[in-house]
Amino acid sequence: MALFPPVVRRVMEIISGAGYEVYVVGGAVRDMLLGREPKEYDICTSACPVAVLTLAAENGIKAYKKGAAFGVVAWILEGQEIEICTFRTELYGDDAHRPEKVEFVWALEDDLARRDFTVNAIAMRPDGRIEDPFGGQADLKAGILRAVGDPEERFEEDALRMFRACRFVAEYGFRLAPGTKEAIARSLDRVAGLSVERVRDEIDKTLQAEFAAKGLELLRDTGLLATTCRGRVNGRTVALPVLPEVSRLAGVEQNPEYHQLDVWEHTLRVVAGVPSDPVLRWAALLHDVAKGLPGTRCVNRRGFPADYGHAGRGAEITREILERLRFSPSFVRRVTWLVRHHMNHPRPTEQAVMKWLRRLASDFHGRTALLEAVEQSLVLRKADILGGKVDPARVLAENERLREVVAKVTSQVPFYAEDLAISGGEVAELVGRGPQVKQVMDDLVVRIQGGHLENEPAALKEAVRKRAWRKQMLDAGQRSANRG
């Protein structure tokens, strides 16, 4: 069985055939050793960028400089882009985004020494032989994530590596080596030089990973959530908080009559309890973000902590957080909506569900978006119930019954004009074109929801004809009165 895909083998054959060293490095080797399918293959070589470009031209391969300053050349073969990087070292200054200086080196070990973690500093020759000068294979077997060499130097070089450490823990279930973890705490000031977009992307990947709770706990425990990064606001570069609103949830107690865990431990369970979907994972992370805050936290009549109205205030905080992190407006709206409504569910009766859905329908432009949001709300509610609630069985059963009633009601009743068994054009033929068409269709929706009309073409057309006739009679009466 071939080690590498045909395109990767072809690249390596050309470079090695010209007398240069060539290796697959980094994440591809890590994933292969773990029995996972690599997402991409990075290649490093002793050939300088000019030589790599020359080899491409000699073999009729399209190529371009992807990062000339960093010694990266891309080859395009069979529609695939393969990055080829010359052995190099990097020197960083105040800018946490990019190195101040890149120097090409002629030894593989020098190149691997600049990489972030030992599990990513493993190289594989074309014949499958492994080069592992920093013990990455042993760390892989032990499930340990360890920085290459001096961890403070690695984080000094690129501060984003601290967030990447948490992401790898979340993706692979690694344990962070104690020395590497301690170095993060000593390097937090470097986060200030990172862009908010890069920080957001790493947290987003952490949140969607298989072991998201482990990664989130590491983000909080190391202090990364409480740091600030940088972003552009009104044309100026300003300091932006990462996620202090989430960091503070640790140790916030809840009413023991309903909850077994504090807010942070509960939040981690809810995150783990929803599918790996960005909307659901962010909603799970932020659904209780307002708990414990002054103005929300109080003591109830039984002397237990309570957080009345935390969903509404949490939605406001959620919007602020997601906008600060530069998420898209549509993403912000949906996550905020889920946080706002995560405590708002009706009894599982058709009448109650009908009223609930009619109220929610105005938040969306059509049936597809409404049903998707309602389903997400029920998924989030289930995870919320299972995330440390006392005696969850009854509410879980109610949630499943609610899902059944929602499915029944939405299959039988329209909530938008588009759901009607009559088109706007057909209505316009009967009442004339203009704003009255929408008014008529909206009225039909309400009448069907109230059980006064069937959503059937003949019945709807007859109802519109009667409405048009009554309008004509009223108009005629008004004209007659005006003449008199």
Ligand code: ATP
Contents of the next structure:
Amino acid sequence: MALFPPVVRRVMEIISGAGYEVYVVGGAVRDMLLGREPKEYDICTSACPVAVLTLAAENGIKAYKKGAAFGVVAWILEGQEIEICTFRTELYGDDAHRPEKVEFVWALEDDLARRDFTVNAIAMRPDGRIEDPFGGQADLKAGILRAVGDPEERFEEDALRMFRACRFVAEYGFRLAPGTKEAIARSLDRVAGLSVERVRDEIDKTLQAEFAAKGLELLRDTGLLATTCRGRVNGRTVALPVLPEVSRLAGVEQNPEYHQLDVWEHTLRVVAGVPSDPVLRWAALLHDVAKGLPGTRCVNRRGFPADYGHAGRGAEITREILERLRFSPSFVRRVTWLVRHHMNHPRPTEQAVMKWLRRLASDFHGRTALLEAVEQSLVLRKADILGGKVDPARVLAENERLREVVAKVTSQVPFYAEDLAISGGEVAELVGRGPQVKQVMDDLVVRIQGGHLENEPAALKEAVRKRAWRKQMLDAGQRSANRG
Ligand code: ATP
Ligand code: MG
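Can you swap the form predicted on its own for the form predicted together with the named molecule?
Everything in the complex follows now, all chains and molecules, and the chain you saw is the first one.
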């Protein structure tokens, strides 16, 4: 079996053919040893960047300097980009992430020593032989994430490694090596120098990973969620909280009549209970973010805690968080919508569902978006119910019935003009071009929803003709009244 894909083999053959050392390193080796398909192949070599560029030119391969300062060159072969970096060490200064200085070196081991974790510091030769000076294979077997060298020093150098640690725990289910958690706790102030986008990307990956709950728990437990990073606001660099709103949820009690867990434990279950989709995972993380807040939290008549209006308030907080973390407007809108609506589902009757969908329809531009959001809200609700409700069976059955009724209603009833069995052009032929076309079509939608009309071409044309005729009569009556 071929070890590397053909493109990677070709790159390695060219570089080693010219007399340089060349290896696949980092994530690809880690994933290959775990029997996972690597996402990308990073290559490192003893050849200096100029030599790497020259070799590409000699072989008719397009190449460019990627991170010039870091000695990274990219080759483009068969539409794929392969990164090739020259062996280097890094020297860190005040910046929380970027090295102050890099130096090219001759030995592979010096390059591996600058990498974050032992499992990411394994190299593979073109023939598959492994170079593993820091015991990465043993850690991989044991499922341990261990810093290369002293964890505190490594986190002080580059604060992003703390978030990467949580992300790898979430992606691979690793345990942290002894002392790593404590090292994170001691380096938290370094997060202040990280850009919000970098931090956001790591949390986002953590949230979508297979063991997301494990990674999130670590993010909270270490204190990383309660730290502050930085970002540009109106041209100025300001401090931006990472996720204190979420960190706060641990220990927030819920009504024991309905819930078995505190808000944080419940949130983790809901995150793990929805599929790995960015909108769903963020909505799961934030759906109860307003619980326990002053103004939302109260004590009900039976003396138990309750959080009236937490969905609406949670939606506002969600918007604030996601905008602060620089998510796209459409992403913010979709997640916020799910949080806002996570409590108001109708009874599973056709009438109630119709009313509910009609109300929701105005939030979307068309059927596809509406149906997708409604389906996501049912998926989120299922995970919400399974995430520690006292008596899930009844509500769960109701949720399934609701899904069936939604499918039935949406298959029969239009919610937008575009769902009609008559086109805008056909309506215009009957009533003339102009704004009245949309008005007529919206009327048709409402009449079909009310059960007064079939969504069927002949019936719709007939209805439009009658309407046009009635309008003519009315207008004529109006004119003669005006004259008289
Ligand atoms: P992924 O599967 O997410 O791509 P990866 O391990 O390949 O994981 P990359 O960010 O692609 O991660 O980086 C490639 C390699 O570069 C890593 O395996 C690691 O050896 C090294 N590396 C990346 N970021 C850092 C960092 N912040 N500090 C030290 N080494 C790093
Ligand atoms: Mg990678």
